[in-house]
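The chain below stands alone and is given as structure tokens, in the form predicted on its own.
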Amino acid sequence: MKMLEDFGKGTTALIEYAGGVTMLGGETVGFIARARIRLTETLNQAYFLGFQSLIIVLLTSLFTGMVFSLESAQQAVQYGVGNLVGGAVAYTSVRELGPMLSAVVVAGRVGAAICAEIGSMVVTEQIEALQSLGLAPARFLVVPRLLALIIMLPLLTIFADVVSIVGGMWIAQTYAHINPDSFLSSARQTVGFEDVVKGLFKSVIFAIIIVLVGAYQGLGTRGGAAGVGQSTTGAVVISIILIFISNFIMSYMLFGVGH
């Protein structure tokens, strides 16, 4: 009994979960919907949350890329199949490498920034200040950072993409003397424009996943330190489960049967 009376607050709790997120989610949305947007906090949330993680995502993505194209190349041409390795490169790198890697990075880093600084100001009493003052902090603080990343993720998911693709082409010349020239026309052979725009639709998936997720962790928040630090983990572990859950059925979605 006491195992189904677990499995029932699990599931109660992950329902309630579900609900809040989307709940907060629908407000946000209305007042993007109504222009209720603070334009200069919009751009520097952009700056602070996308281009600063450029480096380390393109770090992550070059040796990602490298590291496959090592695998693959030489096998490849043992096998007389050279002439491939640029198009399994990036089609692995654009359909699933480039958005979910850049993702994983970015909720890292930014969902738990997000998740951190809202908690402490719950822990602070400051998001009550802003209710009593009548201010919505869905407007105030998860409509800039939302808008902010769905902007920038895409963006960071194309240097990412592009990085890998050029990592692995360098991989590929030096440890397996294929040519740069045949790589890359095997890369333009094997992706098209649509699956970059379905790559690209992924990330924007993505980081709706990490804003909401990490806004409303740090809503959540009691406990004063020890809370935000219990939040900021749980953020970052739930938007990196939540990714990988959303990238399979999107990639059925997207790439599977009758694709």
The other form holds:
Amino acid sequence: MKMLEDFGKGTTALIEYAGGVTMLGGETVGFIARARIRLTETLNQAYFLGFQSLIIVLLTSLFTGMVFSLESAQQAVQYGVGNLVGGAVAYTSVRELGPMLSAVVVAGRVGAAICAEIGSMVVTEQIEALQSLGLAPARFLVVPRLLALIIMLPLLTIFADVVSIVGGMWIAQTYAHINPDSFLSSARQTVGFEDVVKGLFKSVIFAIIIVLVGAYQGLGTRGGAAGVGQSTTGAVVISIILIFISNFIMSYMLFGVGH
Amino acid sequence: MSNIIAKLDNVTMRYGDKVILQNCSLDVVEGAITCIIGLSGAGKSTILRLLNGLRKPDEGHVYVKGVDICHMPETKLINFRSAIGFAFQFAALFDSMTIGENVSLPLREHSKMSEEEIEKTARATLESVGLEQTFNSMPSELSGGMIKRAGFARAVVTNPDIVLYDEPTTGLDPIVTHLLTDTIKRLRAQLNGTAVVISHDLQSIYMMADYIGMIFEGAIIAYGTVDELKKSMNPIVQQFLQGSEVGPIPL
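Okay, that is the form predicted on its own; can I get the form predicted together with its partner chain now?
Okay, now the whole complex, with that chain kicking things off.
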């Protein structure tokens, strides 16, 4: 009986959470549709959320591309298909690893920062101050961050794709003696423009998840510093889980059977 | 007969299972300073938040300028709130903005003033609270008393009809407390408006209050001028005003 009750409570909480995030998203989109945008703040956020995440995204992607190449190149050469390594690395980077790894890294850095900042504003009454000044937190805080990340995450993903392929190419040449021209030629033959666009589309969805979950968690912060910590941990964990789930769904729909 | 600019009408408010206000009624007289006193956790700050629609009561009605704001949708309430200033207990200044930007923000968002006019008005408002030199400072560079005064400036910069002050003198030394009390009186007179002040500081309240309401166990149990409250026969009021441990208030 207790188990059933807990299940019921959990389900209700999940539905409430999904509803809350959706409503925040709806309110935010409403402001964007009415062009109620703070341009300077959006640009500041683009710098903060995007540019300052560049190094960590590049490093993560570089080493992922390198390790993928390291694992696959020697095996491929052994089986006489070394000319396909470039394609395999590019294919995986552009369609899956580039968008997803960038999003996971950004969720850890940016999602946490958004949540912690908004959460701190809640506990120091700054959110109530905004409301009492007749300003909607969604317009004031969420809109600039959402627009900034929708622009910056796909850009970061492009950099991640490139660096991952370059890293893979270097390792393939160093350890499996695969010619860079052959590597790049294989990559070009395997990955089309459509793949890049679909990968970037994924990034846009991930950006929406990261900002809305971070902001919603932040706005729901209760208590003091401990509350901010809990919200921030929650924001990162929930964002990453949603990124993985949505990545599977999008991969199935974009690249699945019949594509 | 004094005009009533805001009113709580039989308001009941709960946080979870805890009842904060129970059939609480309060009249806020136009053009006066109404102070609300009571024990910590008695629901004083909740009253302020009800008056500007940040909280909605579970039962009862809240009228501001004749309008019942309880059923007002959030979109309308957002605009409505710009006519009510709110000075928060810890000022709640936006710490990523300078003092000037904090004070300018409501004007920038709600008026059609040019940037020059906005800066001029913000500087004049800061001057009226004695902070003209802090326009370009960050909140972290100011003392506690200065931060509170900057919060006052942001609350009054749009010339609101009502200004709500949440514990404006808490945690400050007697000199700054006197200064802030004086500032509240002066701002009210300058705006020709209404002020509602939550405070524990009886000296400060005696200095500024036109009316005092005492809240106890979720309801206003005494209301009147300073003299009327001082002469109240209610033992709860007397115990609170005397700060005595002996009396009907459970410790």
